[in-house]
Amino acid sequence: MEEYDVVVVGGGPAGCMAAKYAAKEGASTLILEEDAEIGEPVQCAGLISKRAIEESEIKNSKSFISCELKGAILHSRSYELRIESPSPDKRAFAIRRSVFDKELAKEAQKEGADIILRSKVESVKKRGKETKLTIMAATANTNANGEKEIVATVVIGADGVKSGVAKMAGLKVAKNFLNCVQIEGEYEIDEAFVEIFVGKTIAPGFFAWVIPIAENIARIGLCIDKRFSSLSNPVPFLKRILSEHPVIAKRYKGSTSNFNAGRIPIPVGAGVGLRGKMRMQKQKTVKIDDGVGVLLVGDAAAQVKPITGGGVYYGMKCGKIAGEIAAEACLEGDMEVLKEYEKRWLKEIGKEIAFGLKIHRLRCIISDEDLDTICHVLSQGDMMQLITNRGDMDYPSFVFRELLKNPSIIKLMAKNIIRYLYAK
């Protein structure tokens, strides 16, 4: 039997920061990953701003970018809206996701983290009154009974959409989430720009991208929110744009390589507070029971941007934030520190999912001569220079909150009021 103080499971970007952050802190660290090798499989378009790249305190960068990306091109039923990043400083980069997570793993490794791999967590419960969780997980090194025990005063599941953690504990972030698919191929590349194309044939409830990653190679995908979809596969989808989309049709050249799907969460949703405020409702992301503790980090605890589906710049905000206060419990030996996770995350970034979550309610019902109207007042002069200005891609609700003040945008609203009230 092993005995840490903090025990992360998930060695993606949240689980690695968590534990970097618990260990930095002082506190004996494990991480436990499911999978042969840290990063795999791939799982994400690996789109992130050089916000996020700073947030990861990997100083060679140049490991895991694969493209450094000019800006951005939205493609309506009938409008194509190029938007340029002013600066380096707004641009994206596409990242090999799969190095990008070995690197943070090192990080964490540097501060005293340990790293168990091929380890599947199969239980996570308090015997009787000790003060200690018991983890039993299946690994390599296991013993007669086919499992490895390990125990921690707390737990920090990292361990994604389906995580288990969360089950055993008894929490839930996430009823609802987006079925995505992505290919890499060859792909014609005039420019180093992201497009996103929408519309309710392409991508019900969400949209489809094509990511530049090398010369004449993008990740091509997509995802849809099912309970606004004929299908909830996604795979049908991409194969119909990959064949007859206007553009990708054109420009896709028919080879496919690294093929992957998975999940995207959506958080449970949002309130408006007092003084009208929009705040998250009430999340459960940390359970206290007598001297333990469990918290969630990540995608387990659907800590996204609903309106991009983005989640590795929250990830790992959120994961130093729970490897810093996990590791302030045990050391304290003081588990009601543990909920000032859930303030300080929140705080954070609880405001920006709870807009976020209303943008992607609007965008499942409205259709795609709403879609256009919302590309025609985009491409106007003011819009486009805010959009230039103010844009960012990790906190989109500045721009999207003046584009909500448009008069045009607040007929679109009115005609769909009774469908966004009464949506699903």
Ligand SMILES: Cc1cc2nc3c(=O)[nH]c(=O)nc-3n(C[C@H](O)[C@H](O)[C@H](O)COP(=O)(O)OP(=O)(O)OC[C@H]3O[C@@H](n4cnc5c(N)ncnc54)[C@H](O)[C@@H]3O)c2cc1C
Contents of the next structure:
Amino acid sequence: MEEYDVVVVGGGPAGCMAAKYAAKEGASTLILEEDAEIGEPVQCAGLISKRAIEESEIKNSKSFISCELKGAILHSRSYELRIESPSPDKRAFAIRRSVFDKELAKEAQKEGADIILRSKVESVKKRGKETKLTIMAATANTNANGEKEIVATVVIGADGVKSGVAKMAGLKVAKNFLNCVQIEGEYEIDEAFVEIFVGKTIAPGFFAWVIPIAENIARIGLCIDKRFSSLSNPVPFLKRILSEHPVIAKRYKGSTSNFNAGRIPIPVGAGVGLRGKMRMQKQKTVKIDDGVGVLLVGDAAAQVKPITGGGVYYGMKCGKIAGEIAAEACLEGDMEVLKEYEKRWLKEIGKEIAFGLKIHRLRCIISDEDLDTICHVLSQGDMMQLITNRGDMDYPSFVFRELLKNPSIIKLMAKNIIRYLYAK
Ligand SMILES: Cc1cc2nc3c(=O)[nH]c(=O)nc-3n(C[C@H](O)[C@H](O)[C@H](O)COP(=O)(O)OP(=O)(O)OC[C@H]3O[C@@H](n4cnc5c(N)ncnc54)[C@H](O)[C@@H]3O)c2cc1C
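Can I have the other form now, the form predicted together with the named molecule, not the form predicted on its own?
To see the whole picture, the full complex is given below, headed by that same chain.
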């Protein structure tokens, strides 16, 4: 039977990064991926920051960048707000996730991690002083049922939004999800700006996007929060904007490819901790059981930005921590070390997620008229300057905190306070 210090379930950005760092720290490491190919199928708009590209540590970023974006245009019912990136350092990029993920996997292999594809982890069970993973494997050495057992000291669940590892370990991190859909299609593009469209009939509880990826080709998609939507299926909303939205329908040229649909986890609970500091609550991403342990990372741990739905940057960041800590626990033979993982990742992004959850909740309950008010406030000189200079897609809370101090927004909040407090 094969034995590893660390077995990572899932070969997405979080899993590859966790494996890379576990192997780098000296732990014998294996990634088990159910699909036949790393990075496929893609369920992502592929919009990431320069910081995220640096975090990936991939040298040849040209291999996966489709388009460098100069800024963003925000469309509400009555406003069109153009926000230009002040410097190349602040630019976002549209990437090819399939290539990006493969590069991350190669980096993990370079550090010594093994990867087995076409291997779906069916169960994670503790037996004695070890954890046995049963996988349905398309590889040799399986039993009559096509199953194989692998032994691990630490299992890292990087198996995405539906995380089976989380369920098997009894760690629940998300109760609610955004339902998302996206196509690639011909679209008239004037400039390399990402466009965001907000409004209850466009994408209730979230937003729609158009992301240029090549000359006159864009990714067009949206997410909805079904708790605040008349329909839980996002497809009719996409069909509607493609055929009826005054901006999108005019520029969308009809041909469609690469349809993809997926979910984004909304982390559970956020609250105010000691000294009024915002912090995450109820988040459990570590399980220790008599000499073995389980960690969750990436979407499996709901490590996503609630305001934008982006999870690639946080997944990689937390993957590094998970890998390092898992290796340390194995090499020291002390599973108590695993507790450090949750402390460290919450310290890095816990407050940002907690604050983001509050903004998400607010956006879900306000009217299109309120969204116009927000756009109006954002369009004013000082706010515009603040967004341009301090706006940050990975850490958006700074700008939102400033926005919440504006008298018009305070009035808007006061008007909506009851609905906000009683929102699901
Ligand atoms: C429509 C859409 C658009 C998005 N756009 C963006 C964006 O623009 N920018 C951004 O930052 N984020 C975006 N996201 C979120 C982003 O895709 C995720 O946050 C990110 O992929 C999470 O990485 P991960 O490694 O945690 O999980 P994943 O990338 O989901 O990888 C999990 C892996 O685990 C494997 N797996 C699952 N179960 C098992 C099992 N039992 N055994 C073995 N393998 C298993 C899966 O096959 C998969 O390869 C978007 C999401 C959606 C749905």
